[in-house]
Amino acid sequence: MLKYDIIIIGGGSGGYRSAELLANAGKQVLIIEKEQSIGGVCLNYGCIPTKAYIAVIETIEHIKNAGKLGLDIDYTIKPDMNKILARKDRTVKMLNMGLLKTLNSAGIAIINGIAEFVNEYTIKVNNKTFEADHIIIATGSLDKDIKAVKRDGEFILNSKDMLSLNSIPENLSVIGAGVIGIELAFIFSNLGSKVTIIEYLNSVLPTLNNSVVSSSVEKTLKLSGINVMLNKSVIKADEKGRKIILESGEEIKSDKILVATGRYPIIHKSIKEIGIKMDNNGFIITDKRNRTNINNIYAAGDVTTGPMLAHKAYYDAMIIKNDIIGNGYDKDYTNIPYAIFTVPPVSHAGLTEEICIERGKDYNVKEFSYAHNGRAAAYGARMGFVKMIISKDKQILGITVSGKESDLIIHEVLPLIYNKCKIDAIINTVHIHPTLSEMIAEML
């Protein structure tokens, strides 16, 4: 039996980041990953592949807007999905190789196989057993199915299937208006598909509890020609007739159907057998240090509650690392930022007005339009806004940015939110002119 300081089950965002941090802290680390490629969903089937496609859409937007900048171009845009797909695969492979090199250089051992708990200190994989003082479960999540429309990989697809398509469907129906459904709907609409989004609830991005983000994203979707259907329930997918049938009786022509109704945690049966507790939705219950009910076993990323984001998993990894080395502090997901990568993107961090009202907080709202910013005008990107929520004592509680480079702009404010700084920290900072970032100062 081989002994390590740390065994990590899962080589995705939470797993490999935990491994890097703990190895750098002098720990002997083993990662057990069931897939042949390291990096998990984000690198292989999620964040990175979709952003490779978003880069294509951004380029299409630049070409279409060239005339507004005084460039007379005769052009025909013909997306070649084989080439787009090949570029996406090259990008993923390059990053996979880089990550593997980094882990190997840090002395981190990696084994491919399915890990099974023998007890709280021992893991079995490929008929071999390994022991560690601490074990981290970071096994990730999978796309959910729905009873009425079950994935077959051909007509009815999940997000992984969509990112392997080598042709553009003429009519695409997307069931679910969460982040995954919206981003893939936006991508394929701009590549030429006629897209319909079908959402059971009454808004896009319903789980975010952020009406500002939801309404902004819905506007972007509609400007892209996407048909957004809210408060609608799917009862059947007709493969022969190539259509979706709704409870209302409406029928939607569909060459492909994407089911994007959320994800669920991957839990091996041995996790339950050794007594690790889970909530009613199947997520592993952890405390404020990401420890499970078994003291030496931790959990990170999508197998725990909280936003299913790669950077949330990175944060979990930091919490776990610090707890293991004796420098721990409690986690707080309140200010975890996120972005919806449409063109332009919409980004948010901190509290929303809805949450402030729920908590009885006194606050003020400051708003600023991209239309009043010189650099936005120069870009021809005047559609957008910044909205900041400020406490009565001038502390920054939250911010939403909708517009060009919002995912970059928001990082100016993140350290101030995390460190409970007041708006004077921005007001007293000289900003470069002309930039999009100076909107943050101009609005105060």
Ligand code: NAI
Contents of the next structure:
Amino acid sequence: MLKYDIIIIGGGSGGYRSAELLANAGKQVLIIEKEQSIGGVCLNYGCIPTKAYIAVIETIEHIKNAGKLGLDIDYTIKPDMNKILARKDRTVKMLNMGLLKTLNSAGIAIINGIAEFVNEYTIKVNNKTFEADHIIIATGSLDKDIKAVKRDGEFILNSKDMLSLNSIPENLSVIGAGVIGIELAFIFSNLGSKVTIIEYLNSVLPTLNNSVVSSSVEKTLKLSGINVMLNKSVIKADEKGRKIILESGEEIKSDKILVATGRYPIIHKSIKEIGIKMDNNGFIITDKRNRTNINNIYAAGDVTTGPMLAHKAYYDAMIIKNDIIGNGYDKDYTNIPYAIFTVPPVSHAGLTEEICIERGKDYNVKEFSYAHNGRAAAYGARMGFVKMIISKDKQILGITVSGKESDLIIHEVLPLIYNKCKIDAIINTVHIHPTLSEMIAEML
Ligand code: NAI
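Could I have the structure of this protein in the form predicted together with this ligand, to go alongside the form predicted on its own above?
Every chain and every other molecule in the complex is listed next, the one we just looked at coming first.
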């Protein structure tokens, strides 16, 4: 039996980042991955592929706006889905290869196969057994199905199927106004599909519990011509009639249907058999150091509780690495930032007004419009805002930025929120003029 310091099950964001950090700290690491390619959902079927498509949409936007900037161009935009798909696949492959090279040069062993627990220190894969002092479960998540509309991979699709479409559906219905549904709806609407989003609850992005982000995203969706239907239940999909039928009796023409109603954790039965505890939704319960109820076994990423985000998985990996090398500290998910990658994107970090009220916290709100920023005017990108939540003693509690490059701008404030800094840290910092980032200082 071969022995490693650490065995990691799953080569996605939580798995490969844990492997890199631990190998760099001198540990012998083995990753076991069931797919042929490394990188997990984010790299292969999630964050990266959708961002390759968003780059196409941004380019379409630039072409459409050229006239406003004084560029007279004759154009017809004809998205060629075969070429767009091939470029996305090349991008993913290039990153796959880069990641593999990094892992190889760090001395990390990788085996393809399905890992099974024999006991808390032993894993079986491809009929071989391996032992380790610590095991990290980073097996990720899968798209949920709904009973009324079951995926068939042809008419009814999940997010992975959508990202391998080589044609643009004329009519696309998206069930679920979560982040996955919204990003794919936005992409295909801008490529030419007539898109309807059907959401069961009363707002888009209801699970974020952030009304500022929800209303800003809803505005962007409507501006791009998407029909957003809230408080609606789907009864069934009719493939022959090419439509969706709602409980309200409404029928929506659909050439393809995307089901984006959430994701569930992937748990191999041997994880249950060795007694690892899960919550009612099937997520592995971990403590503040990402340890499961079995002391030497950790869990990272979507398979454990907390936001299902690649950078949260990276954070879990850092918490685990530090705990294993004896330098541990407790995790805190409160300020994990996120962005909704529409064009323009909407980004958020820290507390919202809703949470401050819920917690009885005293706070002030500062708001600033992109319309008052010189660089935004020069870009022709005056739609947007920055909203900051500040405590009575001037600590930055939270920020939402909606508008061009919001996913970049927000990063200036993240270390300040994490380190509980006061706004003076920004006020006393000279910003480059003219930039969009300057808004953060101008508004205070
Ligand atoms: P989600 O849980 O965010 O959204 C699912 C939506 O579907 C909810 O709004 C829910 O109310 C609705 N829904 C559920 N059943 C329904 C039904 N029968 N009919 C109509 N609506 C129904 O899940 P989603 O979008 O699948 O994303 C999974 C995870 O991936 C999320 O935690 C998300 O944060 C993460 N993600 C993050 C991204 C980002 O940060 N940019 C991008 C993509 C995913």
